[in-house]
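The chain below stands alone and is given as structure tokens, in the form predicted on its own.
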Amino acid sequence: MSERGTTKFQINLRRHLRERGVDPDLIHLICEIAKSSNYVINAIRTGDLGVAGTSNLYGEKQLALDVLADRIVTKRLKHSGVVGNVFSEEADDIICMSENCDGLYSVAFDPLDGSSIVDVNLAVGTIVSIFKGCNLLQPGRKQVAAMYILYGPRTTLMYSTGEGVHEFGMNQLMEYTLINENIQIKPKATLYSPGGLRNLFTPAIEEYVRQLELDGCKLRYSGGFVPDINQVLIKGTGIFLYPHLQGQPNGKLRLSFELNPMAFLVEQAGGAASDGHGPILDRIPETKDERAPIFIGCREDVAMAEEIIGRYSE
């Protein structure tokens, strides 16, 4: 309870940001993204789960729901008036919302990560990375904020502006109120979530997964990046990996839309995120669609991945 008798469950997102001295324009931007989730939720509940008849720049068939979620979030970003450039995983090109980015923010986002599992009613999410200025091809360490919204049995929002990681839940009025502050991840994992076909694992990854299992880690994999990272943060333990594979040296997940924001959040919670050789947040993306392997979660287990991969010189 606060001195005025307000419980943490009555602290809304805007107030939480304001009390931490966050720039008013960044507060406005984060709240606009949060507002977009109201419409994305409705699209998930009522929208068309079929194929939209289009492909994104990766050659992947777009679902009607992907396209709709992309339009919803893009519209809120434009409506905010504080955004210069936008990367969307569903768009072919950078969207320029202002010719002059001075004092503005730029955003990279995946509007509906995991949309391929919506039809079987598994949790999905929106992932967002925010930089100051025009340039989105910067190391993830230069992010000023990162967040995701998880659409599951409950709708929750996780954000960081570089001062810890905080969880909010959507209430009956479709407003976000505080659930947990300053979430922390333990040094050692008790569960692991492995992406990619195991028969394509390299010898180093085979040894790594075997060691996780010998250490007592239980396999808990949903097939969605957002729910699996949320699991690590909320449980306070775990390791997610989508490694380099035989014939797929860069893994699957995209640096700008997925890895940078999640790495920022996990590091803020005391965890670590690596491509197997060094911190994800130190990588400088060369292209919009750059991919990288990922080992993210408990610090000791991320360090173990780097050590094993280093021995195999992969």
Ligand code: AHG
Contents of the next structure:
Amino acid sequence: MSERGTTKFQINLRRHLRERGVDPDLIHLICEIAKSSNYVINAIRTGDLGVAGTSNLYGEKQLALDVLADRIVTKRLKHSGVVGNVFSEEADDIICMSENCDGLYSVAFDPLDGSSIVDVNLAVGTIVSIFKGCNLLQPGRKQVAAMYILYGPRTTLMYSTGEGVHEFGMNQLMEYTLINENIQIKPKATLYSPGGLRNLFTPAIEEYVRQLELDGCKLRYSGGFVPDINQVLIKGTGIFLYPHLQGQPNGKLRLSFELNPMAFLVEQAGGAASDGHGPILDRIPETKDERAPIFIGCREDVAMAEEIIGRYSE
Ligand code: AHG
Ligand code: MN
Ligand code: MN
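Having seen the form predicted on its own, the form predicted in complex with the named molecule:
Full assembly next; the chain just shown is listed first.
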């Protein structure tokens, strides 16, 4: 815990990790990823918002910013010297950064989540999932750390290494100092964030959303996964869903670099994350670009989703 006499606001990221006895190489890796945000911020603020003229593995048009953010983070991972394999949303294949990756870390990341809203100046983020060793196709429960950086009116960083979820803010020196420790989510939501086209909702999802509204949940949806999940963590309440849809049985979001890291953080905060049938973190990924439906946030509302989906056998 923070040393006596220092206010928690003076605790920077590296010190917070050290106080929790995190492995020095993992501290170095997390701090390197945090450092890359200084350059991503600059790219977002001043960079070209146009298209890069290329597409990613998902056939999504890449923005120059997607590619630039990918390059910035990938370079820092490479120079960290503690990374084995890397999978980025913007790269077709897994990148091997070290011949022998035993004892090293492997990283799956989304360099810029929310690229479809960065042109309208809404908040976007970088999402990172970290495993020990070479294998990136492990169940999410095996992650040793997960983090995101949120580029909003303020730049904040959220991380967990399995001992609670902690929020940091970027100060004038572009350093991250502690804002919130051991964040906890309440059992029941008062906000909900429904992704996906409404006219493609299945009967179970229609009933679920109707029930959330009957329970008094307010609709809050920005179109950015990072700010929408950040809202659940900071408000301590909320349920985000990007469900299975008619014609889209796996929803939209990707398991390895969007759902697993966010599920790890939300579970560490006392919430839950499900694909509608069971915990996201228990799914054994078959491919690195696997998508899955997601219900994530307050555990009572996640349980209700599973109950309704089960009742409709969807
Ligand atoms: P990305 O920009 O990395 O492709 O991710 C965008 C995702 C996520 O941020 C958000 O929850 C979802 O797309 C929004 O999808 P819709 O535009 O279909 O609502
Ligand atoms: Mn994304
Ligand atoms: Mn992205």
